[in-house]
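What follows is one chain in structure tokens, specifically the form predicted alone.
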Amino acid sequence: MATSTPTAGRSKTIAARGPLVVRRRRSPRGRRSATLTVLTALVLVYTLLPLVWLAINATKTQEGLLGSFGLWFAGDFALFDNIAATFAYGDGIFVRWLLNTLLYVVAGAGGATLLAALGGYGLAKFDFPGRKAVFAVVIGAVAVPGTALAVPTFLMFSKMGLTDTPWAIIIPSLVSPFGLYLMWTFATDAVPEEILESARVDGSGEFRTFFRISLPLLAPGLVTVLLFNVVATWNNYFLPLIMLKDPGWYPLTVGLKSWNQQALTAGGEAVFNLVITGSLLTIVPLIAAFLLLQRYWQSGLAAGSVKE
């Protein structure tokens, strides 16, 4: 005698309503959001702008920049023109300008974001006293606006001699409270203890041990306050301005503008077609250095090391 089990059942229940259709929910992630989209697009306008316009007023002359529509290109495309009249204008001042921006750059920069790893890994994977004292002080100088500090800091290099010299640019520099906060909890998570034990059971230093195993797991934050590093310090224009009288010192920023003011003062040429070009030619550097360092933003490079 057969016996139909409550499967077999609820099969021929479900055969004999005929076929079913499968409704798949659109994932959250599938849907599109009109006003997400239009703030991003107003965002995005409001990013591109300025670039579109000082791309398109560089192809000007002095003329054609002041007699035509700033959003549309002149009756002349004088770019590659503009370019060489910047480079040679003041006995190629502008060059002089571009790798003093390069060497407060490389050594501020570079210098803060060395430091700021150093220090970020010290805190994360080390307990000493004070600790959140020192947390309390990077909490509070990340608040401290860097135009807050600038006189103070003038102040104490005009005692020390340092002013207009490179050192008064390199060595505020060298300072990143945002870095150090950002190294410290990116290190926490990104390094493992484990590793670290291991390195030191095999007998590695601790110096050793940082430099051969740590970072390149902090790649991903170390790019990344490097990035920020870059361009505080390729666009600092206040602290340069107060600290530095001698235009063979200048930076791009105030390099460029003090061209902007010469219209200004008496007998002054205007010469905006080569502030405008000069402009373009500084952000070129940043534009590539975001393109060529993109690849090393990735996260997850210790996933795998340490066997749970």
Second form
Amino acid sequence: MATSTPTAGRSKTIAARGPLVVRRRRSPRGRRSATLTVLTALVLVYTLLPLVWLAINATKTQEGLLGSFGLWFAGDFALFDNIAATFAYGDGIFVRWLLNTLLYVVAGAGGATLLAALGGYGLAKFDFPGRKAVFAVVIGAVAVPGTALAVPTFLMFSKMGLTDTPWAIIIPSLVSPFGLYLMWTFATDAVPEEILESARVDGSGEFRTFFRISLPLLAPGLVTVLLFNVVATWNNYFLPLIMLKDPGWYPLTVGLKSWNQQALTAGGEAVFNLVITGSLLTIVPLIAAFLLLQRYWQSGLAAGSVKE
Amino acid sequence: MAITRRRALLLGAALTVSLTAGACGSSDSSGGSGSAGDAAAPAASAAVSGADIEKALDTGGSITVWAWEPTLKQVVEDFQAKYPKVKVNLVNAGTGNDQYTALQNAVKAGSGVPDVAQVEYYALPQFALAKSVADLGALGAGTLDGTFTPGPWSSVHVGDGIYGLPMDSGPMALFYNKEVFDKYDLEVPATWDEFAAAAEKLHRANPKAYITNDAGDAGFTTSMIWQAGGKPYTVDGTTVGIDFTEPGTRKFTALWQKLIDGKLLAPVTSWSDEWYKGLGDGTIAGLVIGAWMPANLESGVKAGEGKWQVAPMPQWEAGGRATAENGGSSLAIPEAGPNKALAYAFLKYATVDEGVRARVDGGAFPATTAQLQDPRFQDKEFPYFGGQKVNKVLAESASQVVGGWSYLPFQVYANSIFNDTAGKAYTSSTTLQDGLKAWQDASLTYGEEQGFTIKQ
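Let's compare: the form predicted alone is above, so bring in the form predicted together with the partner chain.
Below is the entire complex, every chain and molecule, led by the chain shown above.
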């Protein structure tokens, strides 16, 4: 079993498949490296510490929060009170924000993934004039951060009268150049031309072929793109911040910030404990999504790395 | 923190773009909506009279109010109960800068502009000059002379116009933790020299404790210069001068530099959770801050209950009677707002008439002289402050605000770069005086780029 990439078209494959390829290089004979262990441990602590902090501090009351050491529990265990208060505060607006976020994720990230799959597949499997130009545009679009587009998008949407509506969040979320690029490279290898040709010979229409034959083959890539889009939409902050004025349409990110901001104004109520508990509740669904989707995702990462 | 800073700059940039665009946009939008030959926006406002306002209340309608001030919720309920045909849509479109950005964007886009917007005093000139908010003189605000205390009333004037009605005010006072003061045998300082001496005594007795915090705060610095009689900003229409070498500023920097050099100020940013923590555990033993602070102490620093007291602001000369405003905001009517008559009716209700009562009961500090002098207000005992009649001290401060202060017509931007310039005095060997010079230069450069005439 060879672990090298095929010689033919090698450079192209590596370049195009870059983000998806993970080459597991087992250290020979299971040798351990102290340096690596220490480095890994450091990275682990660095990434987990904020989470631990968040989990610990969500158990404190406002006074406990301000009066105790940040990385250990205060005397009072108020997690469940905090959760109840988070859902009840401000006439239960947290629930509304949670539902809004779900709407934006399902419609925005879901839609973006479907569009990326259609577009990426089309670009990978159909030859047409201008493909190179499209490639250039897509690669260029990957380089433009969403934040830079937020203000122009706002101006355009307000001309169309769409600001302060959910459309202002969903429509821009549907565009995912990076997802398109991933699906494109993935589809290039994951869907063999031969299968498509035999499907065509058997008289299957292009859409039927796509949904019946190609889509299952694309599943690992699709899940990867879906995860990326879900995370991006779930954490989207700047776009809703400038698009929305009505707290009734806020996603969790902007809503929690508005709670935090209360502590910064004359006469405002400081609710740090609710902000922290709300933040913990906000990341729970993301963690769940990762745990549920990870096995599809992992098989996606490995796909194509081994030549059979 | 880095992200916040960057976002602030980005918002600043967005604000700039919309400010300049707003200035020319507003004239062509009013030209478009009014009939040809009509004078632009002010003439349209002039058409609204007292009778029109009464009529608007009778016929009803709906208005949108952008504000983050918490007591307005009650005001809106009361207002709707009194005028059942009117629907008030109260929206918290963000706090401070976020809301200003949203407002400028809406004005520029010409859609989604609210009928009423909360604007802090320091930001009002910026909106007034861009003609984003209406001159309320045409709606009858000129007759309200004497209704408000002098500080806020002059803050809503820009040139000859009145661009908002004062909603609350922030005459300054010294808030201090009596328990800590008693423990270390500190007198309540009556002058700034005594304040500096107390700062040293406290910090020497307990190296963890500070008399107050300051990590560089534009609002606090300008208020302190204001109290010292300084007038660094001179604004005449679009001609702007900044001079931080004048005597008032020097008075402040000489004192504050001593505190910075002696490391006698807690290096904690106001409004951070660290700040709330310090106020609760006694490591920040005092605050020189606006009169709206009691409500924040009560809700955010529960551990300080029974410990805090209020005293007059320390003076530059023994026996002096000078204070300044810190914070506070007005309600303004965006020029592009759809229903000015009804908006003004709400403005007046919330800032002059019955609404003030509800707001005071909710813990707001009013800007109206009638409320401030009301015995019910002055004699109210605050359990949090050990039963002290806090409002007496604060109301007295309101009557002693030094006159003649003005902010820049681009103070929102200027404040956003304070920490990158003057703020360096708190973290490096730069002196505060040099830091303020850097702030002055950066602000002037920006002003020039925005088309203001700079007075040398």
